[in-house]
Structures are given as C-alpha cells and as structure tokens.
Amino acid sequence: MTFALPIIPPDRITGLVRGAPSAGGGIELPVFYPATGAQVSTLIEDDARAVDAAVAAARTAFDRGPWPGLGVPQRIEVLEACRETILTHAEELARLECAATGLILRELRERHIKRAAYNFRFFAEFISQSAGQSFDQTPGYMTTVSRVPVGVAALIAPWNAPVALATMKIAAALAFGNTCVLKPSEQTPLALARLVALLQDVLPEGVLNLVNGRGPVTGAALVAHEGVDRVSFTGGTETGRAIMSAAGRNLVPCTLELGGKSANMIFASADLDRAVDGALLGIFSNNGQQCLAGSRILVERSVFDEVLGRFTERAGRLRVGDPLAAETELGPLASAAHRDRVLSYVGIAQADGGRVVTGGTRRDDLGAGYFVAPTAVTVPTNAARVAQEEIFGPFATFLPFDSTDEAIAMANDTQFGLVSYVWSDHLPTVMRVSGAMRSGVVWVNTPMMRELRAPFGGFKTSGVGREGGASCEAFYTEERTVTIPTTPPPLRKLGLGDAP
C-alpha cells in the first residue's frame, strides 16, 4: 500500500542566519516520510563554523539591534504579527510537519498549528501584564527591581511535536527581549525551516536564526558555545544530561524537559467510561510519541479485568493508517529505527513474565511505512523493564493494585516524574493521591490539559526547570536591582587623617 505525500518539500533544507542560508559545512542527511519510508528531502548539516555564525548573528542583534530595548507595546505588535503569520500559513505548515513526522494531518491542523500560534498570543498577553517591584521599607532609600533580557538563547526542539513545542520556546525567549538560535531535530526539520523563514520576515534581522544537524555535531557546538546565555531543550534524558554538562562548563542555565514513564491510575471509584477514553488518549495520542504519555496504566484490582478488556477491545479497533485520511486515529512512528526499538519491547516484556494482550506487531499490510499495531501488555511487577523504561510509542503497560497506598508507591517507583493521571470520583482519594505524586503535573479525571500560565516540567530525571508564564519570565530574564537614596545619606568620611 502507498500513501500520497502531504506536500512536496524543498529538495534541500539549510539553516537560516540573518534570513540567508547558513554556511552548512556538514554532511547531507536524508529526511523520510514515515508513512511510506521514502526520502522526501535532504538536510544540510551545520558544522561548528556555521553554528558560530548563527550565534554571532544573534549576539549582534542582541548587543546592537533594537529588539532588546523595544518597548512592550511594540514587542506585542511583533508577537501578534508572528501569530498571524502562522495562521496565514497554517495549512502549509501542517502538511510540512506531516511530511517529516507522520503525525495525523487532522491533529496537526486542529491542535499543533493552532497551539503554535497561541503560544505567541499567550506571551504577548503575559508581557502586557508584567511589572517590576519597588521597595521603600528602608528609610531614606528606594530600591527597584526590574527584569532584563539575558541575551542569546539556544533552543533545541524535539522530533515528536516540532512546531508546537519549538514555538513555546521561541515565543517565550522573544517576548522577554532575547535573540535566538533554534536547532530542530535532524529527523523533522521541514516545518520549522519554513516557519523560521516566515518569522524572519517579521522580526528584526538576526533575532531568530536556524541551524540544522545531529545532536553530537550541531547541537554540541551550540550548547557549548561561549556566546550562548541560556539553553532550553526538550528531548531524551540521556541527551539532557550531556547538554547540561556542556552548558555547565560555561555556567549557562538550562531548562530541560526530558523523559517520562507516567502512571495513569484508575480507581474503582472512577467513571470507567471516561477513564478508558482517557487512557486510550493518554497513550495513543501523537502516535504514542509523547513524553507525557500515560504509559503505565495502574488499575484497581476489582475493576482490572473490565478496564483491560475494554481498553484492548478499543485499541484493537483503532484505525491505523494514512496520516492524511480523515478517519485515521494512529499514524506511523517517526522512523524505522524507532519502530524497531518500540517493537523490541515486546520480547523484553515477555522475558520479564509479561503477556501481550493486543498488538505488538508491525503493520506490514500498510506498506513500507513505519506502522505498529497499538500494543498493550500486562506484567507481573512494576520492576519489569516495560514499566520502568520510556518506550515512547503506542505501547501501554498494565498493572493491578489493591490499595491506594500501593497505587501511590507504584506510581512513584520510577526514575521519572513528569506527569501523573488520577481517575476517581472519590474526592478524598483524589486529594490524597494527587498530593503524594512525585511528578511536576497531576491531571485528575482528564487525559491532558496544558495551562500555559502554570509551570510545566518534571521531578527527578524528567527534567530541570519549568516552562510556562512566570517560569519562562524567570528563565529568560535577569533581575536587576537599583537602589537610590531619597535624601542624601550621611557618609563616613575616609582618608581625612593627618598627612605624614
């Protein structure tokens, strides 16, 4: 079976510095359409010299350009113009995103691109309400505290939702007066390359620049660059460790949104219809490739068989196929290597005493694309590898629990701590469990809801720092304290002793 390409991408994708193609200097990397496995474009990798040019452009724009000193009303106008640009080109951006990621086009139109546009509106509204501080408690003095932009931000976007997640970083960094260098994943560069080109027509020269390439090459040069003042990364935990180590040598602060193995706890007191709906959305949305997936589904034993049966029956009926088709519910995984890695966990689960209850196979009937049947397994204990390691695919692991204490202990028994899900209509259970979770976000009776004013990030190895309104303001600005005497204070007089 073959599927149509969403759009004809450019033959070659290059970085963009000051609106012009970057120097590149690296190797050519293929870009594939996951639904067919066919190469659709070629990425020109940026080497250390090209990264240096991009950082230099951002530094010049920050040190000598108008953007950092622009008044808030003028900056809001530009952010709103960025939003309008995204909405004007929404269909093109959605199709380019689909061509590199294999994400369902309908979902890209309805959620990802609209969220990208809203990110700019959100931060435009946020900075319109920002205020400094003034202290006059000390007699004779007035002290003011203002926030100023930090400089050049290195922004590294993931491959699973490039436009939606990258624009959160771009909009935040720009809103507070910084300049940026963006590096997308080398697997999914198409939509972000076009987006940066569009936004460069709206922004002052050098404010937003793009470099492309692999993490160990382009990414490593970017995060270790002495001209970078902040690093924001979304991706895997091991890569996050390397980034924090490299940035730390220059004492550059980082925000890192990393992996997850989130517990989705379903209690007997839950509305089971909603809980099953939420569990399916929590693991199969975004083709199963999301760090906040509810991949460990913990179910109270008295309803375990019922929930498992309803989940697996529904999972088996999910419509897997063409990302362009209106009826598709699960598209391909992002790459052949990732598909094979996800499927390798079937054998790992069985080796740990687990049982496959649905899926666990390639969908070869759909052609040469990277399709996997939606998968669910049961395992005897939370120590099983499929209950501890992030699989990052349409792969759910089920475990029963007998008490609230056991559910809490199992949910927290992980190196990760990004999000948790609680399904119960019993308020004391909800309050007790949500208060005991070692995770940055707890969703109660809902699969996923992102409030951009609230901080988002993880405990433990799920990350460092937070994204969100005030959290981004704290990260992308420095506090400056100015103290002024309201009346001339008496000064100790030094150096008035007798001359020798």
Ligand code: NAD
Second form
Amino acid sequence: MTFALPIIPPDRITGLVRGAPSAGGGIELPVFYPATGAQVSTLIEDDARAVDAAVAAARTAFDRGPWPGLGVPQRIEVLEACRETILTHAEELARLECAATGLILRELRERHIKRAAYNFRFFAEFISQSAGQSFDQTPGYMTTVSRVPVGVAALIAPWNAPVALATMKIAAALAFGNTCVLKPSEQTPLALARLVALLQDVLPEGVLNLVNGRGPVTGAALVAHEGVDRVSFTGGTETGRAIMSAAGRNLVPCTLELGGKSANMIFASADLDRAVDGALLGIFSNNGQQCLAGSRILVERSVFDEVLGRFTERAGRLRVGDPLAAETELGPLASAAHRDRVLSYVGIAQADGGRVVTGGTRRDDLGAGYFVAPTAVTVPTNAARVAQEEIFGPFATFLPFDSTDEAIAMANDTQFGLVSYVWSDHLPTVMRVSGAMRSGVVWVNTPMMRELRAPFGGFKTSGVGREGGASCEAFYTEERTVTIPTTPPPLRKLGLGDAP
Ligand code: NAD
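Could I have the structure of this protein in the form predicted together with the ligand, to go alongside the form predicted on its own above?
Let's see the whole complex now, leading with the same chain.
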C-alpha cells in the first residue's frame, strides 16, 4: 500500500536570509514523507558561517531598520498582513506540513494553520492594549516605565507541530518589535521554509530569517551566537539543558518548553463517557506526538476495569492510516527511528511487569510508512519506566489509585510538570487535586484547551519560563525606567568648599 503525497515539495530547501537563500555551506539532509517513507526533499544544512550571516541580517534590521521603532498601529497592520498571507496560502502550508510530519491533513487545515494565522492576530490585539506605567510618588518627579524591544530572538522549533508552535514564537517576537532567526527541526522544514519566504514579502528586510540544519550544528551555532539577545526553544528536555547552558554563557534569557509525562486522573465521580473521550484525545491527538499528552492515565480502582475496557475497545477501533483521508484519526509517527523508539517501550513495560492491553505493534499492513497501532499498557507501579519517561507516541500507560491522596502523590511523582488532567464532577475533589498539582497547567474535565492570554509552560524539567500574552511581553521586551523632574527641586550642591 502506498499513500499519495499531499503535495510535491521543492527539491531543495535552503535557509532564507533577507529574502535570499542562505549561504548553506553544510551537508545535504533527506526529508521523508512519514506515511510512505519516501524521500520528498533535500535540506541544505546551514553551517556556522551561514548562521552568522542570518544573525547579522537580523541585527542590522534591528539596529538600523524601521521595525523596532515602528508605531503600534503600523506594526499591527503588518501583523494582520502576516495573518492574511497565512490564510491565503493555508492549503499549500497544510500540505507541506503534512508532507514532512505525516500529521493528518484535516487537523492541519482545521487547527494548526488556523492557529498559526490567529497567533498573529492575537499578538496584534495584545499590543493594541499594552500600556506603560508611570509613578509620581516622589514629589516633583515623574517616573515612567516603558517596554522596549530586546533585539534579535533565536527561535528553535520541534518537529511535532512545527508551524503552529513556531508561529507563536515568531508572532510574539515580532509584535514586541524584535527581529528573529528561526531554526525549524531538520526533519520538518518544508512548511516553515515556505512560510518564512511568504512572510519575508510582507515584513521589512532582515526582520525574519531562516536557518536550517541539525540541532548540534546549526541550532548550537545559533544559540551560542553573541548577536542573539533571547532564545525561545520548544523541544526535548535534554536539548533544553544544552541550550540553556549555551545561552547562559552569553547571559541571554531563554524560555524552554520541554517534555512531559502528564497525569490524566479519572475519578469514579467523573462523567466517564466524557473522561474516556478526553483520555483518547489526550493521548492519540497529533498522531500521539504532543508534549501535553495525557500519557499516564491514573484511574480510581473502583472504575479502573470499566475505563480501561472502554478505552481499549475504542483505541482498537481508531482509524489508522493515510493522513490525507478524511476519516483518518491516527497517522504515522514522524520518523522510522521514532517509531522504533516508541515500540521499544513495549519490551521496557513488560520488563517492569507491565501488560500490553492493546496495540504494541507496527502496522506494516499500511505499507512502508511509520505506522504503529494505538497502544495501551498497564504497569504495577508508577516507578515503571513507561510511567516515568516521555514516550511521545500513541502509547498510554494505565495505573489504578485508591484514594485522592494517592492520585495526587502519583501524579506529582515524576521529573516532569507540564500538564495535569482531572476528571471528576465532585467539586471538592477537583479543587483539592487541581490545587495540589506541581504542573504549569491543570485541565479539569477537558482535554487540551489552550487559552493564549494565560501562561503556558512547565514546572520541574518540563520547562523554564512561560509562553502566552503577558509572559511573552515580559520575555521579548526590556523594561526601561525614565525619571524626569516635573517641577525641578533644588539639587544638593557639591563642590562648594574651599579649594585646597
Ligand atoms: P529536540 O529537542 O530533539 O529538537 C527540538 C529542536 O531543537 C530541533 O529544531 C533541533 O534541531 C534543535 N536542537 C537539537 N539540539 C540542539 C542544540 N544542541 N542546540 C540548539 N538546537 C538544538 O525535540 P524534538 O524531538 O524535535 O521534539 C520533541 C520534544 O519536544 C518532546 O520532548 C516534546 O515534549 C517537546 N515539546 C514540548 C512542547 C511544549 O510546549 N512544552 C511542545 C512541543 C514539543
């Protein structure tokens, strides 16, 4: 079986600096369509010199270009034009995204690309309401605090939702007057390369630049570059450590949106129909590859068998297959290596005394793409590796709990702290559990609901800093305090003594 390619991508993908292909200079990297395993394009890696040129272009645009000093109404116009551009090219961008990620085309159209466009509108509206501060408590003086752009932002994106996640960073950095250099994941550069080319036609020269290549080569050169003033990264926790130490050497602040092993707690007091629907969405959306997946499903023992049975039955009926087909619910994983890594957790679960309840196998009947069957396992304790490590695939780990205290303790017993899910119609349980979670986000009786004005990010090794309206404003601006005498008081006079 061979599925059709969503679009014929360009033969070669290069970085884009000031609207022209970057110098490249590095090796060629293949880009594959995950639904068939066929190579669909070649990425030209940018070496350190090419990164240098991209940062220099962004630096010049910041230091000498119009962008940082543009009035808010003019900046809003440009951000709105970015949004229009994305909507005009929505189908092309969705298909390019599909061709490198294998994400379901329907979801890309309905959620990712619309969100990408909305990210620009959201920050346009946000800056239209931003206010400075003024203090006048010292008589005769007025002190104002304004937020000014920081400079050049290095933006590093992962492969699991490239356009939706990168545009949150691009729109925020631009809205607050900065210039940027974006580095997509080397696995999924197609849609972001096209998007940057389109946006470069709307933005002033040098404001948005693109470099391509592997993390330890192109990414490392970018985050360590002395011309960079902020680093915003979304990706794995170990990469986050490397990025923060590189940026730290230059005293450059970072936001790190990292991994998770989020607890999805289902209490006997929950609406179980809704909880099972939510649990399926929480682990199988986005082909099972999402940082905020509810991958550890903790169920109160009195309803454990019922919930597990209903979940397993529905998981077995998930329509796995062609990302272009309207009925598909689970597409392929992003790469062959990732598929093999996800499935290696079957043996790891069994070694820890776990039992595979459904799935746990490749779907080779679907051809050469990187398909796996939706998988659920049970394990005896929360110490099992499949309850502690981020698997980042359509792989749910089930555990029972006997009391609210035990649910809280198990949910928090992890190195991660991105999201917690609580399913219960008993208000005291909801209040108690949500107030006890060591995670940046708690979703109650709902799967993923991202409110862009609210901070999003993780406790513990799930992240540093937050993304979202005011959090982005704080990150992408510097505060400048200016004090002016309004009715100048006399100054204490020095230097009126006798000359020596
Ligand atoms: P990754 O860490 O392997 O790579 C992410 C990006 O970092 C890629 O562009 C990569 O090329 C780059 N990179 C790698 N090493 C680098 C280095 N030394 N210096 C600079 N850049 C480097 O992550 P991934 O596999 O692409 O994405 C999956 C991970 O992302 C998962 O752990 C997932 O939980 C996490 N994620 C988190 C969020 C969130 O908001 N918290 C959202 C999506 C994904």
